[in-house]
Structure formats: C-alpha cells, structure tokens
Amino acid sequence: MVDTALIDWSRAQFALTAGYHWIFVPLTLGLAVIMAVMETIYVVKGDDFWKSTAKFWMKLFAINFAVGIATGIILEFQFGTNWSNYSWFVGDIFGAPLAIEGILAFFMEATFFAVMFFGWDKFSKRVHLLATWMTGIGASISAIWILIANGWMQHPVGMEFNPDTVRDEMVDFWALVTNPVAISKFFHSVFSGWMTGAIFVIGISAWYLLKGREKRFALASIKVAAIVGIVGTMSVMLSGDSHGVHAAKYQPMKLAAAEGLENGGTRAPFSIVPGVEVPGVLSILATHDIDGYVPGINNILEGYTTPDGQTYLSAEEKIERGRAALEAFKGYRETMKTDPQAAAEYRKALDANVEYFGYGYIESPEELVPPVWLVYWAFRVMVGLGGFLLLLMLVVLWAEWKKRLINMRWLLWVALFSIPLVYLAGQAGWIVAEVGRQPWAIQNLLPVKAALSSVNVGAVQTTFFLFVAVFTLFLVIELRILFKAIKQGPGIEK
C-alpha cells in the first residue's frame, strides 16, 4: 500500500515546480516573436528606433529567458528522483523527446541567442535578424519535444509492453511524433505565450503612457503586440478546437470533469456556470455533431453503449481485467525460467488484458475521478479570461488605431492590471490538463501511486519548500531585475 502522504507531497513538488517554469515558459514564446517581428521592420525600414524597440524587449527576453532554464533544469529532474518508477517503466519512450530537446533545441537555443544578444555589432543586419528569429524557433522546437513527452503521458502511442524487462519499449517513433493530442498540445501552448508575450508588452507599455513617457515607443510596441497577441489568441481558440475532440476521444473522464457533467448522452449540453446551460453546444465541441454522443461521469463509471452500438467496460470491469493482468504478469515472471509452458499461458492471458494494465492498481472506481470543481473551474477561468484578454487587445488595437489610446487612461489601466491574467489563464489551462486526467500518470496505463519512488515522505517535504524558498527567490529577482530594466525604459525618447 503506497503512503498517501507521499503521492500527495510528490504531486504538490511536481506541481510546483511545474506551475513556476511555466510563468517564464509563456513569456519567453511570446517575446521571441515580438521582438523578431520588431527587428524585422527594422532591417525592412531601416530605422533606427525600431532597433531600439527590439533591444529592449530583447532584454527583457534575456532576463527571463535565463530564469526559465533553471526552473526547467529542476522540473526535468524530479524524474529520477520523485519518479523513479515511472522513469523506468516508460523511460524508453518519455526519454526520447526530452533527450531531443536537450540536444538539438537547447543547443540550437544557446548558439543562437548568444550571436542576437551580443551580436549587434559584430554581424551584419540579415544575419542578426536570422539569428533573433532561430532563437524563437529553437525556443518553440524545444516546446514541441517536451509537449510530444507530454502528449505521449495523455495518449500512449507507438509502444509495447515487455513483461521480461519490465517496460514499455518505443516500437513506433513516428507515432510518437505524429501522436494527434501532441500536436494540438504543441499548438494550444505556443499560440498561448504569444498572448501571454502580448499582454505583457501592452501592459508595459501602457505604464508609460500613463506616465507620459516613451510615447512612440509605447504606441508603437503595443500595435506589434496586440497583431501578434489577436493571432495568437484566435490559434489558441482553434487549438483548443482539437484539445475538446481529442479530450472526448482519449480522456472522456477529463472532458466530463471539465463540464461537470455527470450524466450524459446525445445532444450534450455546455455548462457556462452551474445551472446555466446551452444544450445541444457541448455534443457539437466535443464531436462536431449536435446529436454526438458524450459520455458523463456516471456513464463512464458504469459503462455505456453509444447509439452506433459501440460498447465500453464499466470501471470495475476494467479493474477486474487490470487485476487479471497483473496476476498474469506476476506468475509470468515466476515461471519464465522455470515452466516455459506455464509462462507462455500467463503471457497469453497478460497479452489479453494488458491494455487494462494500469487499472489493476486502482482499488475503487471513485479512484478514477479527478477533482471535478477543480477541473471544472479552471475551465472557465481558462476561457472566460482568454475571452476577455482578446477583447483586450482589439479594442486595444483599435483605440491605437484611432489614435484615442493615450487619452483613454481606463484603457491603458485595465491593460496594465491584466498581465497578471494571462499568467493565470496559462496556469488555469494546465490544471485542466493535468488534474482532469488524474489518477493517471499516463493516461489509463500508470496510475500516479504506481509512478513514484521509494523515498521517505520527510525527503520529499523538506525539499518542497527547499523549492518554494529557491522558486520564489528565482521570482523575485527576476521581477526586481525586470521593474529595474522597464522604469529605465528604452531611452529612445528624453
């Protein structure tokens, strides 16, 4: 019996350290192309101010991109610590992507940001500009390794199990790669810092408006933001379009969760808030037909047929088979050495039941239901605040446009006061992804209690808030070093 203590303690670690990389992650993404944008119509134009524009967002890159390595340093680590298990069990397949990220994004990210940072004058204008936008594609080619990692843990694809060493061994790397759930992952994710980039610079550069500095700097940053920013907000959308299918595709408990849905059926109702619904809207989300079939909580739990007649196992069949499976594996093991006709009839029925594997470990079907408030909440705070953010930016873009902006000091205040808010969608998107799919580690074949490792509880508390005390710090300085770079500003304007 695993201690709760530790699942709960090492949930809260990875969580944490998890929850702080992503507030430099979104940023990085969404800078990289601001800034590449900016030095673009510098070198188009060839004035001098829009090189001055990108320096500065540039250094406000740089700060936070170097906190961001260190908090992912961590993060990656607390695999062979926390995970041990995990790490062996799917340590042939997780391991591919993020080796891949290490080796060729990470590097690619390095060389390249040390020719745009300190290159200015050492390269000429085109070579320059390459290497201010390989930096953002290497920053975006590092996301899409650590998303197929990730995308793999919600939907295992391209892999077999080998009860001989005891692990999930990589058959199809190209699967891997190709794996739907990835791609709109890579998708919803880089899109999002692009808002989260452009919410920032709007937000910055409303503070100089409000304070009568840096106008044309101001102005003209927060035209290049809000374009990039509405881009990316409405790929967000169209991305977050996929996640809804794939969700009812993959991880229909996820997506029930999401929408408190606790029984469901044909023409499935959105849930706005509790008690607020639009029938017919969720069916159409989740499969693009107003009478397609979405199952609830209770369905899931219980079993369910769909009207084209096809059928699922209920939550104690499923562990009924996981249980088999796991008998099967163990007298395998007993017997493969030993009794080579006994092991190849445990190995039969293990092969009959493997796909059920991860459920031998859950004791009740109530295991199989992640926080529902939670998940349901974070939702809509996802998209509620999303909603408004692109509001934001064309109302924004439009006041600019009619050169009303600076006047509109309600305007620029709300700007200002909404960086925090794209930090909190961002955060908000990740509860949904990864509590929704909880108790699994990976999607319906590693619980989280089978995941972890054998360390005592105290170890794992003692280095939490080791991590908080050392996150917060990484925080604070790099706020401190930022507010210190933005009141000196750009310096275009006396």
Second form
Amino acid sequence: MVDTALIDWSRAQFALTAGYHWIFVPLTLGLAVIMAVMETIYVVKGDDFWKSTAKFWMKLFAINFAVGIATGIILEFQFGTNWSNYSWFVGDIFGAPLAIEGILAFFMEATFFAVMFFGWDKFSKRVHLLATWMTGIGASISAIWILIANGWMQHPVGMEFNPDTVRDEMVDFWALVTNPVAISKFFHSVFSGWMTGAIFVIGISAWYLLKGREKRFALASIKVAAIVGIVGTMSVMLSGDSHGVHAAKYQPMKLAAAEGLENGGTRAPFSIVPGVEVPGVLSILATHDIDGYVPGINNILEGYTTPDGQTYLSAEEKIERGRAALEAFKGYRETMKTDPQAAAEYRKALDANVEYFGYGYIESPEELVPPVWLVYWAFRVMVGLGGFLLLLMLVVLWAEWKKRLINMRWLLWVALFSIPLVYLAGQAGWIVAEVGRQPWAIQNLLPVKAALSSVNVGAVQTTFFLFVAVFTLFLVIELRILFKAIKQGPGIEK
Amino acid sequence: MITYEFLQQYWWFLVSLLAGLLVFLLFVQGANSMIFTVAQNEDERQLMVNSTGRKWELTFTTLVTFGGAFFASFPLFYSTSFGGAYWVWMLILITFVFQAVSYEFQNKVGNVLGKNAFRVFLVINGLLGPLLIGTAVGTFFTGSQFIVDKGAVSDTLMPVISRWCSDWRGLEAVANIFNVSFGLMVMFLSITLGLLYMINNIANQNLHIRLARYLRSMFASFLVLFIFVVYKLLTMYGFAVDADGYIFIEGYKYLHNFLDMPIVLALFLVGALLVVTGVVLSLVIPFYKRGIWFAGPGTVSVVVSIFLVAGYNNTAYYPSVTDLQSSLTIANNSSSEFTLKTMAVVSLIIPLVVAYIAYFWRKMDKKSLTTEELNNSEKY
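Structure of the form predicted together with its partner chain, please, following the form predicted alone?
Expanding to the full complex; the earlier chain stays at the top.
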C-alpha cells in the first residue's frame, strides 16, 4: 500500500521548493521590467542619472536572480526523483513545455544576463538595452512554458490515454498552448511579479526618503515602479476574474473550498469572512451571471443538476466508474497479446470510463475535498492584500504627483512594511492554486498518491530537511546581502 | 519520410548533442576546481572566478535543457533513473545548487559564510559535478538495478511503474570500476578543458605559465583513464535488442556498434584527435591560446559518438541488470510520435539559439579578461 507518510513528505518537499522558488521568481519578473524601463529612459534622454538608477536595481536583481535559478533546477529534478510515476504517466505532454522552456527561455536569460551585467563597456547603448529587455522577456517566456505545464495540470486538454504505453499522450499541441487556464495563469502570475517588483522598489525607495537620502533616485524609482505596479495589478485582477470562471468550470471543488461553500445554488453568496456574506456575488464572479449556479462541496460529492438540466455524477459514482476503468485496463493488459477479442471488449469498457480513470485510486469521497480552511484563508489573504497594495500604489503615485510624498512619512512607513505583504499575497495565491487542486496531481486524472516514486520515506525526509536548511541559509544570506547593498545605496547623491 | 523510428533516432541524437555540449561546458566546473591550486593571490583568484562567472549560466542552462529534453523525449528514463538512483541525482543537484549562488554571493558584503566558503563550494561542484555525472553515464554501459512494470498502474495499492532494486539508490554504481573510471575521466577532462579555457580567456602571463604546467598533469591523468575506459568499452559485453524488442547480452557489442556505424567511429576518432591536438599545441607552442577551440569541439564530437554507441544500432542505452527485459531502449520508452514530431519542429529553432549565443559570446570575449578590466567594471 502507498505509504501515506511518503505522500505527505513528498508533497511537503515539493511545496517547500515551489514556495521558496516563488519568493525569488516574482521579483525577477517585476524588477526586470522596471529596470528595463529605467534603462530605456536613459537611452532616450541620455541622462546618466537613469543609467545609475537602472544599475542599482540591476545589482539587487542579480543577487535575487541566482537563488531563483538554484531553486528552479530542484523543481525540475523533483519531478523525476519524487514523482517518477507522474513523469512517465504524463511525460509525453508535460516534458515538452519543460524542454521548450529550456531551449527558448533559459538560454536567452543566461546569455543576455551576462551581457546586461558585464557588457556596459562592450556593447553600444542600444544593444545593451536590448539585452536588458531580452533578460526580462526571457524570464517571461520561461513563465509561459512552465505555466502551460501547470495550467495543464489544472485543466488537462489535448491528450488521450493510451493503454498500450500506459500513459496520457499528446494529440493536440495547440490545445495545450491555448488552454484557457494556462493563459490566465500566465498573466496572473507574471503580472503578480510586476506587483512584487513594484512594491519592492517603492518600499526600498520609501526607506531612502525616510532616511533623507537619495531623494531624486527614490522619487524617480517610485514613479516608474508605481506605474508598472498599477498596470500589473489591474492585469492581475482581470486575469483573476478569468481564473474564477475557469475554476467554476473545470475545478468546482477548488472554488467551493476557496469560498468555504458547503451547499451551493443560484445567486450564490461571496464570503468576505466567515459569517459575512454578499448575496449573489459568487455567482457573478464564477459565471458572470447573478443567477448562475455554483455547486458547493456537498453538491459536488453528492452529485447535482444545474438549472439548465445538466447532471453531474456523485463522487461515489465517479469512483465506481474509475474502478471500472482500472479493472478494464488490467484486463486489457492481460489479454492484449493473447486474446485480441477479449482485449477489444476490455478496451471498449476502458474507453467508456476513462474520463474517471483517476477516481479509481480514490478510496472514499472525503478524499476529494482539499483542506478547506487553508484554501479559504489563503484566498482571502491573496485578494485582501492585492486590493490593499493596489490602493497603496495609487496613493503613493498621487502623493508623488502632488509633490507631497516626502512629507507623508506614515505613507512611506506603510510602503516599506508592505514589502513582506506582497510576498505573502503571492504565496497565498499559489496555495489556493495548488492546495485547492488536491488530492489531484493532475485534475481528475492522477491523484498525488498514484504519482509518487517508490522511494523510502526516510530518504524523502532527509532531503526535505536538507532543503529546508539550504533554502533558509540562502534566504538569510540573500537578505543580508540585499540589506547591505541597500544601506550602501546607489551613491548618486554624494 | 519522417517515421516514428526516425524521430526516435533524431531525438536520441539531440540528447547526445546536448550531452556533448554539456561536457564541453563543464570547463566551468573544471576551471573552478583549480581556484585554490593554480591561483597564487587574490587577483588571480578573482580573474579565474570572473572568467568562468560569465559562462556558468550557459553550463547550468545546458544541464537543465539536457534534463528537459530527456524528460520530453524519453520520459521513462527520467522516471526510472531519477526516481531510482535518488541519491546520485540529489548529490548532483546539491552541488549545482550551491554553485548557482556562489558566484553572486562570494564577493558580497554580508555573505555570512565568507568569501572562501563560497569558493570551496565552487571547487566541490567543480570536482563532484563532473565525477558524478560521468559515473551516472557509466551505468549506460554497465547497467543498473531496476524493474519496469507498466501493468502496475492497475494496482491501486502500489501503482508505481519503475522500481529500483538496490537500497543504495544509485550509489551502488561506485562499486563498478568502469563507472568510477568513467566519472574520473569526465572530471579530468573537465579540468583539462577548464585550463585550456582560462589560457584563452585570461590575459595574465604568470597565470598562463602555471595553467600550462597543470595542463600537462591533468591531461596525462585524463589520457590514462580515457585509454582504460575505451579499452573496457570495446571489449565489454553490451546490451543488444532484437527486432521484436527482446533484449540480450552480446559480446563486444560497443565495438560492433563502432564498426557498424563508421560515421560514429569517425566522429569519435576525429574528436579524440582534436582534443589531443588542442592540448599538445597548448603545451608545445609557448603562450598558445587557441587550444580550447580544438579541444572543445573535439569533446562534443567524442561525447556525441559515445552516446550514439550507447543508444543506436539496436542497443539498450539504460540496461537493467535485475531484469534484462526492463532495459530501456530508444524505441521502448520514447514519447509518442506526435510529441516527438511537435518537439522536432520546435528543435528547428536551436541553430538560431546557438547563433545568438555564439555572437554575444564572441563579442564579450573579444578581449581576454584582465585585472584592469575587473577593477573598472562590474565583477563577481
């Protein structure tokens, strides 16, 4: 029997790595745009002030970039080391985006990062500017492919199960690339990176203003960052809206958990916090219709019929059909070489139930409910902080425009202390996305317990604690180096 | 006609090419392993770290892309080897993870561990990275202990397809002299390439003299191991596969592969000759700097030929010594025809990627690195 401790430790290890990775990546995505805009102003205006400003943020970018790379390679390896069944079962589809990411994005980042950082005196202004933009574009292209892969895990499309090779096989690459979940996930994640970069720059610049240092640098940085951040946040909200609609369509359990919605229906309420609800708003968010039907956790487990007459099976029925699919698959494997007629019958039975194949591994309906409290609160943290940070950036930009920012010390303090909040919002977002999908590694196809490697739980525990130590060490070092570099400052105003 | 078989062969060639490029780019690791050996003062150590520091991401990216390409084209290898030889891959991973942060952190104020600690990480990665990767590749010829049972998916209690049969989780590979020699050979090759790279990339006469001196002993060590490994490879039993996919042991299999595939043999011989030429010219001609331009392509050529010998000509490239029929061949564990075809279209962009890398690399390296340049520009 699959060791539940192995499942938990493997999940913990992946969550740990992904969580740490997402500390460093959003700053890379956001800061890349901000410093590229600054360098563009330098090239257009020819003012060395903007070169120095861009160079300072590049210095912080480089410190952060390295740790993002280090944590990223661990994620790639872990698909094989800890999730070997997953690697085979969906490798035909999942491996392609990873390989394309390497070919298209990583080489671009690696090459142009070196040019951007060391090439100031070796290339013309324009070529250097190109390199800076290409570093950021490379990071975003990388995000496209990994989020296509992740989007596919949320809403698997463009594939068929092949019982001969025992895996899902890609049949439509275009469907994979244009998967609506992947597209909204890409915009949501990349623009949340812009938010992170913006809040990081605004917060640090606010610190300089509080200290009465580097005023021109700080105000100029705030202006660029706030504009990038506001554009980013607006886009995060728009893509978040699509996310809600997609979750309602393809992952209703995730949406129900995020809302703590036990029993759904039409005019479903949106929960602000437990006990405080706004009637009908969830229906609007999920279906863009106040009369739209949103199923709750119990409806999904027990089966339900929407007002337009569409019927959805109960969890028990899905599990039953999943087991029938697994039985048919077993029969097919046993007879495929010896009895073609029997194999054809099994194949027919398999095809009839293959949609529920993954449910065959589920032991009881309760397993299909993700940890509701975690998803519920993570969603509130994400949305609440997102709204607060947008407001903050609007107020900061307004205050700067009115030339009042330097005197609004309370606002500068709020900006400074908002830096950890933007990271908290990002982490919460991924908790909603990934914990909300549980128990599935791939929605409805493969539960995490069937995706594992056959590894000793002790080995996974050992590597888990090793990674905890290594990542924490890296984070502490990075923060210390960043603090020292920030304290030292850009040195523009002597 | 683009058949499934052609696509499988094409992707094995691309994986081999990436392996060749990766081993060439391991010059970064090889050079780093000599930071405390060759350099005699801080200026020289700075030159060495900054010289490889402008290339390390290419090596790292090639490693990641090699893994990604293997995952995309031969996912059962990824699943079986990574999930099975757990400790070997984790060790490789950890050494590269430490390397990734060491450049950026080593010279920064507030780095907690001090400059030398990060340089020690570079040395550890420089030695262990190539050694472990080489040892792991050695098992492509000697085999590993695993079982593949795709029918296990229907077992709801334990649906794992690939199972490793040694509790040592891949570390058992070091018990085989061929694997260890293979690993050491790759390590000394990477050091040789690293020395040649620094001779080319750093303008410092004193350092050049010492680099050339170390080149002699490192290349000699590599050569001894290379001759031993090639001798063993040509005389060992190999893992062959017949037209029905049945896997069996064949004497002198890899020698037969070379003889059956004259182009691959030519790649091997020309590559080896180029490596030797690059080193000999660097040793014989005073202050000769272009040795890496012979040895680099030579390395790519030799490694590609070795990978082709491992996988082409009806050979199991990842043999199982526990259950011969579980062995992986490029036919029995590749991705589907559709995926390979799609990926083949994407692969057409590779020449463009190589072209822009070569263009910017050439521009960046137009002038060899000097202490003056480091003092007047950004540096690690």
